[in-house]
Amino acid sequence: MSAPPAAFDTFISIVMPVCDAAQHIEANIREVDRTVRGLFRHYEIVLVDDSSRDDTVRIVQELQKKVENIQLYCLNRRSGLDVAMVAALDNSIGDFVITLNSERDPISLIPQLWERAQQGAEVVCGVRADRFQRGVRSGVNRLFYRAFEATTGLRVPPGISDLRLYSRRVVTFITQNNDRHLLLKVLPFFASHSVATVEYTPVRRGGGFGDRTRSTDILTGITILLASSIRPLRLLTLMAMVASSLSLLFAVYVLAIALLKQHVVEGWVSLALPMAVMFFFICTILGILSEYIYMLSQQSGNRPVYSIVKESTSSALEIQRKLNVVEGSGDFSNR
């Protein structure tokens, strides 16, 4: 099959982290090679081995002698799927990059991802159909995405997976972030609003990455929310200010009772007043510290202040005419 004209000069990178995948890695690589070879003239398959304990590396090295364009990178210690994915993105050079979880994602969906990209999407996400089933996990999943939208203003399609396509501009944005291994799931949405989705049912091949547990998902979600937005810090500052104000009002109330009421329970004023003053100072200090952390996070954050999605310019620039440098006229052009 010859490559379509639109993909003739496009360089595509297929990124696949692997871990203890000896049972299926050869079949996966050969299927990826067949699929991509039919779509693109220039491509690479980038594999990052997450310190496999089986024969995964040996099998891949044997395949490199038979299958073209395979790049293999081996991590020195087991670091997890997201870190392996980041390492693969850092070492990919394609105009477009497709990421796959070799244990879950159907390779046959690559043409659909590319089709959506041809329609103008810079980010194409696979959406797992099983994430919409009823249950606690599905409810927590939806709650996370609502909280993320509330704190960042960005909408992330619920149920997104590791099956994705990125343009080179989005990949560059991701690789510029030092915390990309923590925010890999949401960073592309900071880079582009041109997002498309492909719904699919995952497969089960087995391997070292496995399924994330519910507790891991919750901890990951909390990390993403805290690392991707500074609004939680502002919320903490507001809560500290409210608590401080209430403590101060309670202290005033205790003083008023002590001065205006004759029969007060013995020891109540001496107990309540110090507690109210103490909580006032604690909440005030907490609010000030929260604001300092807020300012430090703004100064130390390495994400760009803005990201230009598209550039265009007029065929003839007005500034050139005013400076008299348009070709064929003026002193400057004559020189």
The other form holds:
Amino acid sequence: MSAPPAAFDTFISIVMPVCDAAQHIEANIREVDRTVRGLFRHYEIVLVDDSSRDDTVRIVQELQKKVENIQLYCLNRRSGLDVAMVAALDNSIGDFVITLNSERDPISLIPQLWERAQQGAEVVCGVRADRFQRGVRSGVNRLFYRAFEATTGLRVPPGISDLRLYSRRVVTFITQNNDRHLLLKVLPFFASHSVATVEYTPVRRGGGFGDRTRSTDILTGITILLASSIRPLRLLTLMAMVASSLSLLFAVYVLAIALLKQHVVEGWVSLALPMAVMFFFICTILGILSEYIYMLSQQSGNRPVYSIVKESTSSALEIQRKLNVVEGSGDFSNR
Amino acid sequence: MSETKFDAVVIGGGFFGCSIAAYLKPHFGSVLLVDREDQLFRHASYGNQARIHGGYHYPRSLHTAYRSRVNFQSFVRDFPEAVVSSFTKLYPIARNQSKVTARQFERFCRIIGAPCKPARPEHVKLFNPRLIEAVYEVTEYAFNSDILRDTMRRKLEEANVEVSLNSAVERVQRHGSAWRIFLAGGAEVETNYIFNCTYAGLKHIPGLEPHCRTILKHEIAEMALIEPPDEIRDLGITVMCGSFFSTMPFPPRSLHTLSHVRYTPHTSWIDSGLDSPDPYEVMKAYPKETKAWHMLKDAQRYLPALARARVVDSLFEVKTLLVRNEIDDGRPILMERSESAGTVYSILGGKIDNIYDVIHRLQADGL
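Please supply the coordinates for the form predicted in complex with the partner chain, as a counterpart to the form predicted on its own shown previously.
Following is the full complex, with the preceding chain placed first.
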């Protein structure tokens, strides 16, 4: 596929975290180089090594003497795929950035991602072909996506993988978030609605990252939900207010019983009343704290509150033409 | 060539060669300056960032920085016609992966007595605050290499130094107690004092290699030339301190240079003498594929206005360093003196204002 004229000046970064990948890293890099060289005039291949214990770094540095445009960054300690991916995004320089899990994603999909980008997508995600399978795991996944959409209003395509393409604007947005290593899965959807998907079947190569376990997935899901939207916190405030009102009502009820009823069981009032009052205090305090947490999270300014997707300006030609046209005879008032 | 015998011969017509030849003339009866090219200042003296170092660039080597500061004053005093000071020089300090913090940089400037103050708000605004910690305005100038060359040519004329262009040294031989130098074109010259100022070619003059034993490292360095956007036209910017970039006015062409620590060095190798390839041959054979786009894209993240810069050209030159200064900021001048038939001085400096340290040393040696 020859590069269309628009690609001439476009700079592409191909980004791959690697960990203990000595087996396949050379073949991978060479395939990336072959694929990208015909397609783009200016590119870089960014590798982030997550403290590999095997020969990965040595192999890459050897390759840097033979293959152009390879940039290697080595992390200080083992940090996991998401942190390595974040390090790669922070240090990529392209107008478009393509991210790949070198252990799972076929290199041959790069041209397809680029094609979608040319059609106007700012974010292109790979989606697994088997995402609609039945099973407990995908049931939990679907629940997560539904909860996410309910709290944020953003629709995330199911089955998205680490195979992505981002425009520079989206990468800039992502790098402005302090917790981007926790939210990498969904952050791009905060930045843009021009999203496209490319369906594929992941391959399996060895390597140090491995697959995400079920428990990691669930924990990640909870983290994402809580970090993505402040609405659960609001729910908390609501619950606290309801509970404290109920406690107050219960306290009033206990008092009423104590004052109006004749035969009250020995010790019931002295048990129930303090309990009700305590719960009232606790729930009120929790509700107020929850509101302060909400305020603090807004003030800490971690995430850009908004991101401008498009900008356009009046073109002055028409306006200027009007000023130069004087109609009528001798009438100099403005129209 | 009028004579065949000279009291001193200077090989290399860059700024160092010319300055040394002009300095030596009052002390020696006759001085000859030879250069292989058709013009003076053809290589390293022209293809650089055109910066008159004020010392700011070497925060990790106080000695180099302090000398730079002193020499800066001398250069500005001696070559006012070549000095370009009409722009504002900024030193932004990077927030991540920088070898100095803003505070360290401030302290360092105070120690070497270099003027340094927080930049004006309209300049600070040009930079991405997420990637830049602070921006300082300093006193650092550029020089016009073409004007400097003309000044040196005039000085050589006034000093009656004989200049011979298109005269590459083919080999040097002992001739009794003197040197015999064979030049391209068939001329032969005899002298007792040779000053080898050939920069990259220092260890590649047949017959002189035993007299320069210091190990050198060469880099093929690319200096991009860009048409700057309006916001940057009156600015010179050097981001400290690590894999960052520098862009400054380049007076000979009314453009800005753009260099990047990551992309400027294309390749490098160690030079241990005549076994190693001739650097100029390596340069000639090197396919000069520009990395200017990499430089721009990388730098744009720090200075968004660069998105509107236009790449016009690229200068490729061999940059030569002393191997022992790979890990620190030290940039001493090499002056190796060897006595054999006659005296050979091998001189190499990396910065235009190093010349004053060379002259001091020559004075100390009684020349």
